[in-house]
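Starting off, we have a lone chain in the form predicted on its own, written out as structure tokens.
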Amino acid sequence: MEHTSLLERILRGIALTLVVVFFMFPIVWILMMSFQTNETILRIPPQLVFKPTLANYTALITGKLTTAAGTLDIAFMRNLWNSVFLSVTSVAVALLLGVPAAYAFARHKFRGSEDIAFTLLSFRFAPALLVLLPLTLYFQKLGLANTYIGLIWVYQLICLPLILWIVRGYFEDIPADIEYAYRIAGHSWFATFRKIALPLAGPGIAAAGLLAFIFAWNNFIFALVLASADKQPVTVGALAFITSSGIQYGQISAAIVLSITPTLALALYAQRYLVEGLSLGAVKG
């Protein structure tokens, strides 16, 4: 039995190591590429031992990209700031609107409530190209084209349905008797929502907000069509590294590292809330 148990632990360790290596290899490879020049990256066969350089990160931070055709001005740091501003603001607006709406759908059933909730959810799964043409026409008429307000409004198609449906499930898992007892004590429904429902669903709300932030950060098509270069996020700004003199793989790799760092740091910081929030409702009773 001891030999069998030891063999199982060894095989499990080997399997876990292979899984980690398989999924982490692309990230590690991109990280290595970010410290190499284009000449080193394009060598055949690839070299694992190389002289690292910070030129790629320097080009991103200073906004000066040196190519064979000359020096180009890039606005990566502005694109990075745009991503932070658009994602944080969009999630904040979605939480402000979606959490009370989720509570209303969970606690107050009325005629057509399920149809309304499903219609809002359908916005999340509708192809972006389906709504881009009418959105572009409406934005031009309303003066919202190439504005932060317009982009934040469009990002609600990504964040609001996600937060609404996820948080609604957490509110439904909270026993209604707790809220009824608080209401009987003479408190208003808003006080019940603020002091009872919100704290109990807090981990779930944090998990929904984190997932919405990641989806908003990764959006590409809306910002590509509806915003100019000075308001585009990093997902669109990365196209600047495809130049007439070639593809700047080193700068692209450095841009990927810098662009995933905020979401990775946020996920690591909020992982406790994410795990706790996603596990809410897993055990009933």
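So that the term is clear: the rigid core is the largest set of C-alpha atoms that superpose within 1.5 Å between two forms. Predicted model, so just to flag it, every value in this text is computed and none were measured. Positions refer to the first chain, counted from 1. What changes on going to the form predicted together with its partner chain:
Fitting the two forms on the rigid core leaves the C-alpha of Met24 displaced by under 2 angstroms between these two forms.
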Contents of the next structure:
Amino acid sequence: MEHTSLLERILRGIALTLVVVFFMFPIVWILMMSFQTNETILRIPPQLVFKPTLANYTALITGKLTTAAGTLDIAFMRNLWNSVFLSVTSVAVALLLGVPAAYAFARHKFRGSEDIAFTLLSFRFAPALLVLLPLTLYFQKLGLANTYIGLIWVYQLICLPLILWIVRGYFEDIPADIEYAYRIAGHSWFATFRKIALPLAGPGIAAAGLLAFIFAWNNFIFALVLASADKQPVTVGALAFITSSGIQYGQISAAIVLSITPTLALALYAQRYLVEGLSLGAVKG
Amino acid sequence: MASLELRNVVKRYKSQTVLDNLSLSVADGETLVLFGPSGAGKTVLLRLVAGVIDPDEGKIFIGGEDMTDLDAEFRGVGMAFQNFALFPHMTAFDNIATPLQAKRSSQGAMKAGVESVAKLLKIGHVLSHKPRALSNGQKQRTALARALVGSPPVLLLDDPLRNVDAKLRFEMRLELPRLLADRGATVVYVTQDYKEAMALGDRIAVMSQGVIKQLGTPEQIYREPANIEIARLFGDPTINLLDVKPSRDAKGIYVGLSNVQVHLTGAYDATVGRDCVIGLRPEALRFVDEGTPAAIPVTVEAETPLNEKIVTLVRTVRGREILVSRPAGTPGQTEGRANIAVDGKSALLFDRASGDRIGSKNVVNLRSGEAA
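Given the form predicted on its own, state the structure of the form predicted together with its partner chain.
Below: every chain and molecule of the assembly, starting with the one above.
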């Protein structure tokens, strides 16, 4: 049994509170801002007590932004949909390509397999801006600029290496004997992959998919350069709130709240899964 | 049913040769035990037969058919792994049913098949459990059931009793021979336990460093081990090994043990004057009364009563320690001075330099494979 004195517990409580306040403050502040008008936000000193308004959310959902200079159309809901569509599709494609590839890298050591796997990982080393210029030129030639297909393709730079490397570790953790046993029982290698390897690597695949989703969702630079307004995700769409008549802090905050809600909900729901999954893959000897 | 044959099989990993030009044949319905220390290549050999790894050279025949290039699922063998290799996400029932599933058996046939083999192995009550909820013994039986359920003509058992407790191992050692005989399958059984090897094998192949050092019946391996290493591996308590230099007198070849001449029976003429090692099984030594011809005086150092036998450690006048084993309940010296007699017929003589037994006809010709 562990005995802790009252003082110890109080100090621990204070320390924990400090940490939580430190990390939660920006989110709480943004949440508060999203219920205020620009005037109350910009008041000095800032007020903790205010009359909440839903105007920011209404503006986002109806798509009509009322500023001092007049009414402005914004495509926030469109952007949100783009984010969902791009992230989900990219992760789906990355899973479809990455999981079998990860299995191949884990189970079959062929000539150059390590090099190929490393090259795929190195996509994540290159600064996005470095890749973007040539990519933009190619995309314009190929007619892929400003298309969903083009964006999903580029998003593979984010998702595929992540999924490939995490899932590969999981496949390597499955004892080969288990798969051998299934083969010897009379099943084909494909059945073995489907019925043994996939279910056993399931938590890892889920964790990798989730992480890839978050990365894809948070991506800004690829969509900024390669897509125009109607294909852009929320991360880029939020730029629209910097208008000629000033920065719309209230709407930006509301947009942030709306755009982090899906990932936050997903992360909270799968938190245990995610931590377990990622650390399991990590402690492999 | 099917026979099994490996012809000049070579397997290398990087620069290391794990199986070195190995040939072996197992008759239809025979149980062959592969015995040897870790790293001898036993498991690799099983995997080659199962088809999960490919040989670098050589051919593998099952039932007379060349299976060398056939994938594992087409070879029709059953295999039980040392680490069980159960599918952790399936129940014991589904685990056992996998070979039947592969044959596209009907639901009814599958249920009947699994249940009959489960009953045989006494795991009928845990079929709905996942492997994680099974005890080691149940896991081992589940793995065995999975290997048996499809009635494969060739069964490969990779040290299936390695990871179970001593009591269960003893039980299974008694049960397995009957079980295997009932199946009529050709069995290759890997073990590191000499008792298991003796109990289960029609023949034993003693492996070491990728080659078969000796192939023979349990009796042959025990009575006529090919070399010192094998003599030492088989037998509990371990064989007594003493350095000797045989000489000749009117009565034949003899060795001097504590200044007593012990005459040997056998064709040992060529050993006169050579450095040899004599191997004396502890049970071939007897306590005798003082004055018996060729009795060796010793001092009793310690006595260990095991259930069915008593093992006595004695010391000769030259200070060499010898183990004597006698059945429990038979008379013997428990302390002080004693005399032991050596049965010259059962003594084994080895060449000290090479370790090979002298007069051994049973040594496998390492290059050409087959045993004499």
